[in-house]
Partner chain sequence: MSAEAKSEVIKEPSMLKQKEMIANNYDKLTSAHELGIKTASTFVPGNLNELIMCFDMANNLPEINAIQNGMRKKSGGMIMDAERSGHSEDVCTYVKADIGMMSKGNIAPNGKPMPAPDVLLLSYTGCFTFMKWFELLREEYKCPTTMLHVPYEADGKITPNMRDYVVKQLKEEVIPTLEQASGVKFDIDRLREYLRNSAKAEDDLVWVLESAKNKPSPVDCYFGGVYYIGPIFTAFRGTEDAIEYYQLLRKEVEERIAAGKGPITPEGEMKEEKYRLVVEGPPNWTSFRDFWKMFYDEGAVVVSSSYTKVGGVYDYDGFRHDPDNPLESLADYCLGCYTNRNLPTRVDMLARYIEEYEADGLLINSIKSCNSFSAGQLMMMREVEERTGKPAAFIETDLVDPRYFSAANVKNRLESYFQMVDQKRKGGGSAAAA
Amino acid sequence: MAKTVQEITDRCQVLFDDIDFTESRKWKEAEPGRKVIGYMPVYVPREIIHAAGMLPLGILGGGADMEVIHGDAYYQSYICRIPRSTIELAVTKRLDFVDGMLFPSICDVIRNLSGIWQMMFKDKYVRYFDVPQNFKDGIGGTFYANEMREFREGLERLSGRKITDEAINNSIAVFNENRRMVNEVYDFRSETPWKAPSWEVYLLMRAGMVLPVEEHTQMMQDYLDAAKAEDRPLRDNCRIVLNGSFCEQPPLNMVKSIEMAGCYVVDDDFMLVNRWLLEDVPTSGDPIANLATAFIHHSEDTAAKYEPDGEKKGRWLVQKVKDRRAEGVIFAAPSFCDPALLDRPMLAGRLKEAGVPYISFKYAENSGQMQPIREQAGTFADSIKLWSEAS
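Coordinates for the sequence above, one chain, the form predicted on its own:
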């Protein structure tokens, strides 16, 4: 039987709220020898984990409701919350079933977290997964290909079996299909945002962090089928792009508050791991070389990439505003997030040059008071409507 939007979002909400990762534990326990590899955002080559027969598990912090006690002993109070809440998950045994952890090169905080993890869990596979900041094939491409080969060898030692090129190519095909469905959901929301509220889309994307990729792809198809048939009212909201969410994920109530304030979110950068690569990766030939080329030439221009003046990222954001027919941009970055907050003034300058209105604020994953954010977003939406009518 076809599922309803309510049924799908209810399941996604359960997965979102479950910081014990019950579904992922069930997957591991279903067959002897299965392994789970956790990863921090923003991007890792999940295709290689999948090809190893393992489950890639997105670890996105403890969320709004988890009290951090032990984690505060490992990090200063003036950094973002996600490393402290991630340590809290581990110390409280919520990640005891995870066989390995990946820490991609997002920032110094996550780099340090990989070292802490190695000291805390000496029996686990732990890797600081470096990605290139030079985007020339012979430099960054070669570096990244070598990084992935080392990663592949590490998973082979953990699993006790070889990961063939054929297996990786098959996994690339599976993730190509998943990204196509992600993009279909985003395109559908952009065209008919009243039929796909952003909080639903966000929950749908979060589900992909804990479910097998094949199940997540089917879930997105079910959601699209149900949402297209749903009769929902069209409101006079303004269309905005939400930018800067980056690594530490926003409270769900923040996403809801922005929409309640009169904004349709027509694009965002919440779950970049689901849509980091912008084109299908070839499924024949050398899979490592193909993944490296995709990263170098066909990946999102975000705060996870170094760019000295923000010119390319600025053009990217302005083009996204045009493609999604957005009327403004809301910058929402985690407090103390150096990469996102470093990019913000450069991106804002490009928006100003292009005549695109914007506002900005900061949040933490446990932000409780949403009224100021709702008021700021509402005032922004009202000003866009007033100025557009005046012109």
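Any chance you could show the form predicted together with the partner chain after that form predicted on its own?
Below: the lone chain, stripped of partners and molecules.
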């Protein structure tokens, strides 16, 4: 029997709440020799991990409800929260089943967390996962392909098994499929946001952090089927794009509050890893070269990525607003997030030029008060409505 939206969402909520990663542990225990590779935001080529027969596990901090005791001993008060709650997860042995960790080059805090991991967990595979900031095939592309080859060799050493080109190509196909489904969910929400509340979509995407990709793809298919069939009331909400939440995650309550305050989120930058590559990656030929090309030429824009062309800086956000027929942008960044907060004035400048209204606020993954956020988002929604009625 087909699953209901409620059933799917409930399952996602359980996965989301479970900071012991029971589901991923079960996957690992199901067959001897299985390995789990954790990764942090914003992007890693999960295809290679998948091709190694391992489970890529997205680690996004400890969430709103975990008490951080030891993590705070590693970080000063002016550093964001995700690294301290991630350390707390590790110190409290919640990541003891994880065989390796990847720290993508998103900012200096996550970069240095890789060093902390090297010192704390000397027996684990730890890799700072560097990506190019030069977007020419022969320069950045070559560098990146070689980095991925090193990574592939690292996983081969970890498992004692070769990862063949064929295996990676097969995995690429699996992830192409997953991305198509992710994009379908996003498109569906943008078309009929009342049928796909943002917090549901959020939980659905979070499930992709802990589930095997094939299962996640099926889950999204089930969700779409169920959500399309379900009748839900259309509310008089405005349409906004949410930006800045690509690393440390806001409490789920914040996502709910924004929508309850009158804003349909029609696009966001949560868990960019799910949609980082904008086009299908070819499934034949040199898979590493193909992944590199996809990264160089067809990948998402975000604050952690350099824009070589000053003219183009931030235009993608304006384009996204247009494509999604959004009426405004909400910048919601974690406190002390260098990439998001340093990028924001430039993005805001582009929006201003294009006449797109925006507001900004900060959060921490454990922010307790939603009242100010509800108020700001509500006022923003009202002002957008007034403005569109007047014009």
